[in-house]
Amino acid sequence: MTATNGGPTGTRRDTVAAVVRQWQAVHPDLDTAPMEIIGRINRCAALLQQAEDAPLRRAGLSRPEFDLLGALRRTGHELTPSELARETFSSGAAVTKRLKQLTERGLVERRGDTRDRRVAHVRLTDAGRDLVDGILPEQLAYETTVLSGLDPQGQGELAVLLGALLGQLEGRLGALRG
């Protein structure tokens, strides 16, 4: 089913559909189809970040903190703050702030480089590794529940479409940075 402006419309009513209808009433000459996709991606991200019952929140972690811990766990070795910024798509300042908090909580350790004192190496502590290993199955189960409204085929199609969009955006943004 398509909207009168050529964009897709869902059969369910959601907050983005209401916003799109309002914009279509104000500017019927504009194609609001991109709002239906970008708006829903943003709204889904916001709702997922706000979820009170998420295992990460219960563990006192934000998603960016978990991503940082997860990068250290999945790579299996020490990383510099710059490498962590690349692995987690974060700014250097954000990584520095998170590392300070995670160090204070005893989840990561920093050590100086023997050749260059300006460089730090970060590793998970045993407590950090145990936290990641303990919370990952819970977080994945939570995310499975969140996605359970979509059948497996729909989940696969969504993953492929989002992957294509992400690849395109990463390529475009990478070219702009380079």
Given for the second form:
Number of protein chains: 2
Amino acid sequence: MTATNGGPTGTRRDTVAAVVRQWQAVHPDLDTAPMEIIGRINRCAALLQQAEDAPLRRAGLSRPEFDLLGALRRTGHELTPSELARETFSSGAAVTKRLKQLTERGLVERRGDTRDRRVAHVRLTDAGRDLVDGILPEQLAYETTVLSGLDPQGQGELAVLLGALLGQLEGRLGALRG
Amino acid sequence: MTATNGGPTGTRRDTVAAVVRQWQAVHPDLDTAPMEIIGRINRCAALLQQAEDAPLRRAGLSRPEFDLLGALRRTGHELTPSELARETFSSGAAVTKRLKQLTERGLVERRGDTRDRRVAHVRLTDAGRDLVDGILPEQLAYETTVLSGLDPQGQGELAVLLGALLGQLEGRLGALRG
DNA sequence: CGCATATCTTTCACGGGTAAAACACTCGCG
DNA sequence: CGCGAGTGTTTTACCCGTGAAAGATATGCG
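Since the structure above is the form predicted on its own, I would like to see how the form predicted in complex with a further copy of the same chain looks, so please show that one next.
Okay, now the whole complex, with that chain kicking things off.
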């Protein structure tokens, strides 16, 4: 039928396309369009996380840990555990566990609030800051090469479209709780 | 500076854009472009999975379970556990666990291979097939509404770009093991 | 034939995430 | 003051995924 690979600048076949074709063969009546977006986002996320985290693993960090450190680094000030949970989009319990480990490794420090002794304030140690600053350039360089299969114009368009979708999702998902 | 919300057809601000701006303030020298794609893919995947799986949960299925059943349904024939692992992009151990539960619930059946007694063949029961066929239309309809914040043309472009990216990733990631 | 090697699947030990309960503390009000 | 409601954080119990080892065949080669 088709050559194994499309053309010269080659739109390679992706597995989601194959899956969608299978579904259409079984249920020709269904509109499978959403799969082509959601399925691909999920699959890209899975593949990227496997590949993309290589520089992090070399530094002995998981992505969630790096996200936590990164939140502290990029905001530039102390954050409470709840703020970190919001910022990294994860549960409070997860933040507690990560903080314990990162504290043991000397990457973050905590201090209690003087006024309200329920709350803690977390900040990067110098070692933590240096680690983030050391990893980030590598991480970005690596991500750049991972994305390099897509031409720059395509990357720009993709970023814009994803931004639009994400903006809508973030705006609406609280409302759509059902 | 900007009004809180861009324009009439409204490109809402997304959180990744805010994060990227923070990073640029701290490290103006870094090329943060990859974040605008990878960060958004990850965030979209997280939000979509939270929201998107609502119809599945009503049926008492997790997404990985549905993926497994779906693989059996869309291929239309029996699959071995290893084939299911490849097909659902997960480990063999995970497949074993899911099969145990799905078997107990009467959604799949297994039979041994007559020639090679190491291998098992898994197929949907009638109940499993009916369940998948019942859920899928709801799931697709729900996904359609979740994506509806993006206009149809944007959705088409997004699907194409993601397909191109995914094709490249799938083609290259085995090679890029470093 | 008989043993080493390879392959398919399951089991095990463990890490990491979550929801819900427990804890620790603040604050307002009688 | 002291108690009840509210909030920030941690603990607990549990689920699920993974990698590595184990278990159960198959297969090839001396």
